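Next up: a single chain in structure tokens, the form predicted on its own.
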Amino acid sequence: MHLAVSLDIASAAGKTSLTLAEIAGFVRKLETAGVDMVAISDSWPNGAPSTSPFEATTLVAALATFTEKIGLVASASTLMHQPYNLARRFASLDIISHGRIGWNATLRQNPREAANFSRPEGFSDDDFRRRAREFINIVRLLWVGWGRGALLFDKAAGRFHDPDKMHPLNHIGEFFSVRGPLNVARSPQDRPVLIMSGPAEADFDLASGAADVVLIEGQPSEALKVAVGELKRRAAAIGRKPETVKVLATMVLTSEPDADSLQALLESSGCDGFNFVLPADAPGLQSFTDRVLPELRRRGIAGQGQQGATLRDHLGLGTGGEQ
């Protein structure tokens, strides 16, 4: 089973904003705990006005340099930002972490956002829906546009990079134009891990041909079997095998977690693990790291965390290209 925690940030009401050097810390805690990745969010899908003191990505920057093992994942819209700046932004976190960096991506429009970046009407659902998937994609392809070794830095012989190894995307789409390929060498684990949370039925098709890990809201058994029946199935019908997507089921703890009704959701639904969203204090993550974890690796359903030294390692999802 593997673990993730959705480490909310936002200022609780009446308190003041959390430091970095709190923050850190938490996140520290976490990790010694096994904890295989943590995600950062700085704003509400709902379109409420984030309290975080952070912008996500930049935290994670931050964070990348207290932690060595634990896999970081930052949340970014696709409305906030062009294709080529996230995708080269994402490679540098990688890089920084020596191949610990997700990036989590926002399949809902949040009015704030759309407000805040020349879109004062938004899109159509349909329209934003086409305009992520093609974002999307580019994003992923920037990532693999440098083959293995093809950054030489010859100083000697003149030769900054192999050209047989450089893949320019030369993408023209219906809502962007991207040549490519990025001035970042190739991550460590080749592409960030993908992730994308609280999909609806209809981002199935780019979830299960896109994401490498999903997160699926905590429901009923039988309707997380379903869900995550369905996409390994998408995912299989495409060509994927099954077992790189990962499905990872919300709790949300406002209270401790009854570890037998979470051992029988993991086994009824065909989850590959949870993702706890946890409030960033320190009553909440003692208990998880102290009670709740203990008792699931107790039970033989959660592990030790962390195997290998990237993030794609630590979910068993192998390399993240072949170019």
Contents of the next structure:
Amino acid sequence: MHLAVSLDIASAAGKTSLTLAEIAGFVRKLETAGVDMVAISDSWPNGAPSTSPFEATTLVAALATFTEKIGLVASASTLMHQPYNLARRFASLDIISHGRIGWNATLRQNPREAANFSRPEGFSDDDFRRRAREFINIVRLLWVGWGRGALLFDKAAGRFHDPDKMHPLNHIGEFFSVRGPLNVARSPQDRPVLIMSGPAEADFDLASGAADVVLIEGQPSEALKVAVGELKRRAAAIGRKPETVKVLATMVLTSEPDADSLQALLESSGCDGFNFVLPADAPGLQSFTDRVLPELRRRGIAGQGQQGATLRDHLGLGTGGEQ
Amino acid sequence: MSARQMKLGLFLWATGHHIAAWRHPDAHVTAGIDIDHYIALARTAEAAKLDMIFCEDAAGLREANVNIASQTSRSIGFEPISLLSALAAQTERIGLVSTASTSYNEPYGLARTFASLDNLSGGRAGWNLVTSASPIEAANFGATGLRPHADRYARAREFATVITGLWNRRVAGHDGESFSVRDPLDIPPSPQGAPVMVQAGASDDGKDLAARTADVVFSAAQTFEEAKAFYDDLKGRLAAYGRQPDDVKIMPGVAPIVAATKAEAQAKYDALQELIPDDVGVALLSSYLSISDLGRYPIDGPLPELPESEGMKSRQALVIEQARRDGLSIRELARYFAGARGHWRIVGTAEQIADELQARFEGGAADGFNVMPSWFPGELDAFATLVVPELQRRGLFRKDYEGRTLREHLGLKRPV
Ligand SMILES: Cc1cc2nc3c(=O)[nH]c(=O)nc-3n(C[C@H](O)[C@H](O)[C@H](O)COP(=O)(O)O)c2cc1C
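Moving on from the form predicted on its own, kindly provide the form predicted in complex with the partner chain as a structure.
To see the whole picture, the full complex is given below, headed by that same chain.
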């Protein structure tokens, strides 16, 4: 049973935006309560501008220095970044946080992003999907371009790293050409945790093949159950252990959740836990930490997380790469 | 206002600026994977009241030859924007400047990222604009290779126009040669209004762009005359853009090696020089000269005639000039260059180093300096504990921060 909290900093329209200190204080409370990870949004999927003074990857870097155990997930879009740059940013974040980072790869094309990133015409759905798939594949390979034990630090012999353990990528694809390797070391999790939220049916192969965590709307419960089954089945079909794809049910918290119905949803759908979406306003966070969390802990829905040192450990995901 | 004081930046680079820094017995060899090391360096710099920390960057390896690369510490390190965002949370006053490329980013994306760093730090962020001169970087962003110098600068000019427009809330749509942007920036301004603009171009295109857009200019100069010529040239270009000489701070790099006596300092320098393998020195020199095969020429012979570079034109000229001036062989030049990549090196006591800095500062060749410790943490500690107090005693450097934002430290106007 895993628990994520999504902090929707991008959509606090009309409210006073949270300060770094307020966000850090909140995340520390989640950490104490045993929440596995907190996910930071970066834009509204509906195309409205973000209302936060912070961008997600930079905010997460700062939060990493205020926390010790909780996983930290940043959203970053494949339209706003280049794969090489994004792979570096997240590998670096993973090193800064000692292995607590996840990348929430947004799978839907946001027209606002296309319009501001020199792509006024955007991509067709099909092209966008193929491009996202290629992008994610490149990033995952760049993350393991440096073999384990590649860094020798041998001052006397004058060998800083083992040249045979540094692998270029030499990717030439439909949308990208990337030689690699990354100029950031292999990170503590080998690969930061890859999260995909709200995949459409057409993205299920990508999600079941590459994602570590998939976030699916918790309602209607019947649809959730079908998605969980489908994702796990497709993972098994390509030789992945189904339990290495964690499916969390996304619940938008408007009032206090009814623990009984959460328990029932967990059992009926076969999902691996919950992702609670919170608006980024101080009173909302206060009520979550003061009222909701204690209840969830009492019912055993929260409080079992953070099983090890890294986010992969918390989620029971095993290692993030080979070589 | 009190007498003019110099600005000082800490230029971070891997285990140190000397190519063999990582082999120094006391160098922190795991710097590239140790965030606590960087937090400690940042706190040292902040305790010394330095204006800023500066991170270089390249979007790719620094050296293509894997054998050479594996003998240096420069193939891995933190990505600087994430690094500085973490440091922003662990410091209070010092400025945080990161390099980022105009060739491999989009202006809306960098505008957001730096605005966020600026907000996280309470107005202490700066951006060092580079056009990225290395074909290694180009190969990570497409199959067409490094674009010519002039094309890179055309894109950089447009990039600078768009990003400053976004930060200063001027843009209502941009549809240009390289970029199109529809909306205003969705991140509010920090207490300093907009991140500080830094530039280090030294070609004609580079200096013009700096004169038009930069608040701070980094440079590389060996001699007083070179530094002065660059200073006068750049300040002379400002009027054409309606700017005052004081609107831009020129901060040449300096790589000091300081000890209680000159002989001790010289011994420290010599010991570091001993750690440079010849092939590594020659390869580093080749990469700045933008030629691939300097190793083909006799190492004890003179530098061959070289075609003009499409990479860093200015640094190539600087190196060639030095080789001619001092009659250096390839080996000698490579060794010298490996110490600080063509930047000014001073070996001496705190008084001697302060004398030299003072002479350039008061002689109208610099507004401050970008300090490049040979290895970390030792040479930074030495600069902070020996040279900074000497400069403070002479009234040449602040004893405490006057303000909270990087613009305030540097005495820069808020952007309009
Ligand atoms: C102190 C200093 C730091 C620099 N840092 C970087 C850097 O981090 N990344 C980079 O690609 N170029 C860097 N450069 C190179 C400059 O951006 C510039 O390309 C170079 O000085 C040549 O000038 P030009 O581009 O006008 O030919 C640096 C230069 C100096 C003097």
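Numbering follows the first chain given and starts at 1. Only the largest set of C-alpha atoms that superpose within 1.5 Å between the two forms is called the rigid core. No experiment lies behind these values; they were computed from the predicted model shown.
Taking the rigid core as fixed, one finds a CA shift for residue 277 smaller than 2 Å between the two forms.
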